[in-house]
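One chain comes next, on its own, written out as structure tokens in the form predicted on its own.
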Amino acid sequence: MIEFDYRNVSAEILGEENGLNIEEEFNNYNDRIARIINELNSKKDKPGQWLQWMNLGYSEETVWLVKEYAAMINGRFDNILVLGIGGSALGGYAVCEALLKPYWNLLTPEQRNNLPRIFFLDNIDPDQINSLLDILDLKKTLVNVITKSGSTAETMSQFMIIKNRLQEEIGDNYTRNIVATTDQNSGILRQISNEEGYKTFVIPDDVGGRFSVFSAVGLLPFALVGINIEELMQGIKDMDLALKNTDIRHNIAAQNALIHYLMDSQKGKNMTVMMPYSSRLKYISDWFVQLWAESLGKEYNRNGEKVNIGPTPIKALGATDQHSQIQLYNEGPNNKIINFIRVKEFDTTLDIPKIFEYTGIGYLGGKTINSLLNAEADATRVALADYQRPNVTITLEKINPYNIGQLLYMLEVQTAIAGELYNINTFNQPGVEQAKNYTYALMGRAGYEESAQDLQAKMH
């Protein structure tokens, strides 16, 4: 299982002003945490609770359908192009970056075991889209368009462009190059898919985008590039079993949720830094930023009181950001808690040669880059504690599908528990909708004429 070290948030190390009396707080909150865990598990099957993501690790039918499709089209495509934004792309991108060989798309087909390259188009920058289309042979590209509603302007505008080009280049058989992941019954993409005959996969009801990585949203791209999704799902199931434990001393998601909540509410640490010491885990931070920000940043609590709460997530990468951010973390405002992710065993080893022994860098010779990276991680967390800066460390034995499944599911449950501690709705995002509606108005969508008039007045 994943290891979790919270020593560097304790008052013994940080002092009373910045640290927690952690065992005392575990005692104080044990009953409340137990109620939260029981309630989450008891409500996860009830419609409208937005907790179906807690069941995704057990969806054997989805695994079977995804694997069947991946086997059926094996060898037909050189490229997978994923169209999505936010939760429809971040999780897939993060897991592919973690589990595929680095520089996957630059490897030869032989080095990729003849599996396709994969590209995530998660923005609507015209230069990026045009440049990607310039290098992709669409005839040999499978396009996976992902949106539950089918009304996501960014994703559907991308799709309209690429669908049109596919049709021009391939002709009537272009539908074979499209697979849609969307709502089972309703929405614009479901309507289009049914009319045009696209192969489809389902985004389950009561699963929000930022919690959808273990649905077909993520599993389909993973299977298409050869990631072992059964091993991934086993990691989720084993972590789910561990996180059903209502004793906070044996539940790492509850521990980290409570630590972050108390650091924010009692100690003024309202910023959460996610800092993996592995380039392969860099985009886990991007995924976490959406999960944490969109889930916990809320104007109102469940009692209807205006609270404007939510810790701000920040992404960083070790050791890179030791040279850009750590100065601020050590000596700037003491308003952050840093989450390190550390990897014990890397897939490869890289020796540092014994040269320049007559100089001040001679001590590095004979060591490994592996040990240097982890020494940097350990030195940084101790140095932060010396400055009374709270930090926790999540340690993975190695980067594999099992451990990545565990890590992401643990962070999802941690977020859900934190939301209950804040007494807010973790699963809505009303603050996102206003800008969406304004965009619809600016682009002339029917039904938004009044909004367009209001917006024009505000802009001028």
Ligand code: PA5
Contents of the next structure:
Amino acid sequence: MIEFDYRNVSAEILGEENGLNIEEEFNNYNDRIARIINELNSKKDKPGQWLQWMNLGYSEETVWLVKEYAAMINGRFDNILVLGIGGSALGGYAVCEALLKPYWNLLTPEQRNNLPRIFFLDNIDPDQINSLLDILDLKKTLVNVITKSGSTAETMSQFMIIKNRLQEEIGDNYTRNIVATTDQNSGILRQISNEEGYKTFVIPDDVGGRFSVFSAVGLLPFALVGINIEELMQGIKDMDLALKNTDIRHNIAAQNALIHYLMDSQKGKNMTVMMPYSSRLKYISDWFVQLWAESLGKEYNRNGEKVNIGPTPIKALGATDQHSQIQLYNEGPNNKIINFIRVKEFDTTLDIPKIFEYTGIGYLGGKTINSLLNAEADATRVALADYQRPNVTITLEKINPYNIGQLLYMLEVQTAIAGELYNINTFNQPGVEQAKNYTYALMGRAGYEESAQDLQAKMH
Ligand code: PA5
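Switch over from the form predicted on its own to the form predicted together with the ligand, please.
Next comes the full complex, this chain leading.
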């Protein structure tokens, strides 16, 4: 199991003003947390609760289907191009970055075991898209277009461009280069897929975008690049079992949810920094930022009261951001809680040669880069505690599919529990609609004429 260390949030270390009497709080909240956990688990199969993500780790059928497809097309494509945005891209990208060898796309085919390169296009920057299209041989590229709604402007505009290019280059057989991941019945992409005959995978009902990484949204790209998805699923299942424990003293997701909730509501720490000490985990922070922000940032609570709450997530990378953000975290406003992710054993070891012994950097010689990185993580968390800055540490034994499954699932459950503590709807995102409507209006979508007028008045 992954380890969780919360000693640096305690009042003993940080003082009463900034720290929590954590054992006391665990006692105070134990019953409420138990009710939340029981309720999440008992409601998860009910339609309309948006809790189907809690079942994804058990979906053997999806594993079987994506593996069968990956085996069927094995060797046909040099590249996978994933089109998607937000929850339809961030999880897949984060896991691929974590579990594939660094610089995967620059490795030779032999170094990649003849598995394809993988590109995630999660923005609509014309220069980036044009440049990528210059690099990719579309004939040898499988395009996985992912959108739950089937109509997201960013994803569908990319798709329209690439579909046309494919058709121009390949002719009628272009559909073989497309696989769509979308809702089972509804949405424009589903309609197009049926009409044009694309291979499709389903995003199950009641799974929101930011909780969809363990559906075909993530599993298909993972299978296509050879990630061991059985191990990943085992990690999720084992974590799910552990997190069914209703005793907060034995439930790390509940512990971290409560710590963040109390730090925000009682101690004014309304910013959550996610700081892995591993470049491979860098994009786990991007995924977490969306999960935490969209789930917890809400105008109204469940009682309909206007609350405008939600901790602001911030991404950071150790050791890099020690030289960029840590000055602020140590000495600036004491309004943050920092989450470190630490890796015990890296896949490789890198020795620092014993040279320049006569200089001030001589002490580095004979050590490893591995020990330097972890020493920096430990030094930073202790220094933060010295400045009375709360921080917690999640430790992974190794970066592997099992542990990544555990980590992401734990953070999902933590987010769901935090949402219950804040008494908000974790699974909606009404705050993104207004800008979407204005975009439709600006782009001339039928039915948005009124928004267009409203917008024109506000822009001038
Ligand atoms: O978490 C979410 O629901 C969003 O980030 C969506 O994933 C994002 O807006 C993309 O939506 P869709 O998958 O419908 O294209």
